[in-house]
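Coming up is one lone chain in structure tokens, specifically the form predicted alone.
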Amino acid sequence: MSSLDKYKIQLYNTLSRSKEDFIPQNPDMVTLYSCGQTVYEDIHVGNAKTYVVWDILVRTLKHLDYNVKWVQNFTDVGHLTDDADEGEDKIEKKARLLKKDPMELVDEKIYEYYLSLDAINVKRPDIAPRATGHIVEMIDLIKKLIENKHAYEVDGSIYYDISTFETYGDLAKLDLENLKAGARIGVNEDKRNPGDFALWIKAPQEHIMKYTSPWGKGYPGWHVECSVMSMKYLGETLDIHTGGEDHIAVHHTNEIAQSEGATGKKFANIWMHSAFITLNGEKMSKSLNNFITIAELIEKYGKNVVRFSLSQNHYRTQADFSYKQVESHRKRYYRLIKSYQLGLQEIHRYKDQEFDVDVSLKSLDLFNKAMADDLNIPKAFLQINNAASKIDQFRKNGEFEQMHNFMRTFEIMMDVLGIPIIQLTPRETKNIDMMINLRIQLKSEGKYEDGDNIRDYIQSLGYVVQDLSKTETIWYKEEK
């Protein structure tokens, strides 16, 4: 029996606000779009918490068994500083203080935030198309919208008309009646309704990034871009679309509004949203200047610990960041990285022992039953510290092969969670036993100072030493 015959997933859908039954429409193939970044700053723990997220969706929707299509942008032009119709744009705004050329700053940010996400062991998306990229699409889609009454044109701007969309704010249940311009600006007096929404706007003559339109030049509304990009690679209708929970209310709801009125169809069938990561209580954001940006982390913690951190809490719980938790997360990786590594160095000690290597199928499906179950992590994270206790028992009665079993379930969870787990070779077990063995026999004899040595040496090549009595040390290697 496949994994899909055994493991029935549910989602937790923002557009019905309860958990659904997962079921693709081609289930030889999911269509995921996530909502990418806006590449104009360097990547903060708010932004590779969601991204971590969607790493781990992927990775255990195929650790069922299923094959995914995943689509992720990266927004390059029209994100506007109020997010909506007024102000500058983002990544103008930001070249111009930096006095640089904005793609100049585009291809910089996109490649910092590569080596950040690879850092942490977020896989790359299948796709990762650029806005820039797809002004032709953008206005083609404006084109059929217009055709088909739902947008209209202001002096060279375009607007969608949202009263003719029925169902307009079901997603984040807007009251309609109170709208006032996504809720974040003042009335526009050129839009027909207040919560109206630009879908192609007017470029001023000092505006640098601007394209040539049947309007005439301007550039495209932030919104229009995940419509046109989802529904190029992935089709007219995606299974699931994901992005943080700050896209529900404004960036979702139009993308919904824009896509199915220029379709008629359905645009998604699940919307998963990741919540805050908070910092002093208030939303990590970059408008706020209120963020430590990822790489910051990883310098002070190490990429493994950063990756394990940002991977504990459920995707819809929020969180406040606080380097007091990052230390408790520390701790507690190397609590299981060591109980892997001691297995591992009496796998290669007993080398010459053949093994039937298995795994624990009650803790793996106790495993995948939680992370079938809406990515239930915490409840997942039950079973990897199952199996590490499992380890460190079984290594000490002697029984390895049933350790194995062990280390090799606890492998495949750390991986469906993208857990870098740090390795140890046989010649390593081999050269520090040797070193440690030494320093036993000094300290018998005595010579604490050339054993203390002897340990200090060990440590400066990563390695940790602890003594459990006076003839009995064990050791295991941390990231450098």
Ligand code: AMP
Contents of the next structure:
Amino acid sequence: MSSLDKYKIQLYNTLSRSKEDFIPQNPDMVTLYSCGQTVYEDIHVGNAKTYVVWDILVRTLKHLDYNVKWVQNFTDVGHLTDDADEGEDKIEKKARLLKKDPMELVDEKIYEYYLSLDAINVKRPDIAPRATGHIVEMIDLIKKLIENKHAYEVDGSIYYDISTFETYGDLAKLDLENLKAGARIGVNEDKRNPGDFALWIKAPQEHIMKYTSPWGKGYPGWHVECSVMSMKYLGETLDIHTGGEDHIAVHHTNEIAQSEGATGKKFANIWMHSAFITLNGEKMSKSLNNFITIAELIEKYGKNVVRFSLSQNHYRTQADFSYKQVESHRKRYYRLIKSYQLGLQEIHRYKDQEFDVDVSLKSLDLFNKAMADDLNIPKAFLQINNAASKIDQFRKNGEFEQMHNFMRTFEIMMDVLGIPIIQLTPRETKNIDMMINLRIQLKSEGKYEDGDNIRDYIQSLGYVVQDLSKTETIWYKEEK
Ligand code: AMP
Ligand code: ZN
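The form predicted in complex with this ligand is what I want next, because the block you gave corresponds to the form predicted alone; please supply it.
Below is the entire complex, every chain and molecule, led by the chain shown above.
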């Protein structure tokens, strides 16, 4: 029986505010679009948390036997400092401050994006399109919306008339009466309704990133790029569309109006949103300038601990960032790694023994069920923790075959969550064991200083040495 027959995947759909059975349109290929980074600042912990969630989603789908085509964009034009179509392009503003060409800044930030996300083991999407590469398609979509009477021009800018789209605001359960009264946003004289949003914005003379269009020189509104790039690469109806919860009220609401207004088809079957990471209770954000970069965190704790830390809570649970918490994640990560590595050392020591490696089907089954249940990571972790305890228990009892099975199970589960396991080579085990034994010998002869020197040397190589008794010492490796 394949996993597909076995595990019914349920995902929480923001559209219905409930968990729904996940049924891809084409059972052989799930189409997934994730809103990506606006590339003008370093990646912060909040951004990274969201990308880790989608990485875990893709890994889970693949683990449960689905193929996935995954597109995640880079926003490199049109994201203004203000959601109400006022303000400046975020990239242009930052580039001006740094006295750089906007595209120079974009290239730098994309490079850094991959440095950070590769480091924390986030797989790259199949396609990572950039908005500036899709201006022509954006203009086509806007033309279609004008043709379908959803959009209108005022002096070189094009706006979406939200009153023409019957289900506008359904995703966010927006109160349209409030929108009409202009409660949400400042009133722009050009707009027919205060909630209308820009598809194309006329560029002032000094604006750098501007393009030729049928309506004169301008640049696209932010939301239009995601409609265009998702449909171009994945088709008019997506199986899953994801983003941070900050996108529900404006960005995703507008994407639906654009895509469905152009095609007349349902845009995305399932909308998944990840909850915020906050800092002192406030959303961690580039605009509020209250963020901790991923690079900073990696520098402090190492990339594995950062990945472990970001793979903890349920994706729909908001979490407040604290160093104290990362520190406790660090301890938990190394407790797991220690169990695994102590098991691995035994396998290296008894390498002549033949093991029939299997997995613990029961643990894996419970793990799979937890992940298939809207990525219930906290529940899935119970199985990871349990596997580590079993590794310890079977190791202590000398039941290495059973131990090996749980190690294999542990590896599979950690990989679904994208958490790296620090491995050891047989040679490492042999070398460190030799030094550890020498140290025990020296101590038994009263040569404590020599023993300490050996311990310090082993530790300087990145291993942790722990004495359980006078004659028993264990060791494991930490990330350098
Ligand atoms: P941005 O470049 O600001 O549009 O953000 C890129 C991605 O990170 C989007 O999916 C956002 O929803 C997400 N994001 C931004 N800030 C946070 C946060 N504090 N917590 C979780 N996700 C966030
Ligand atoms: Zn988007």
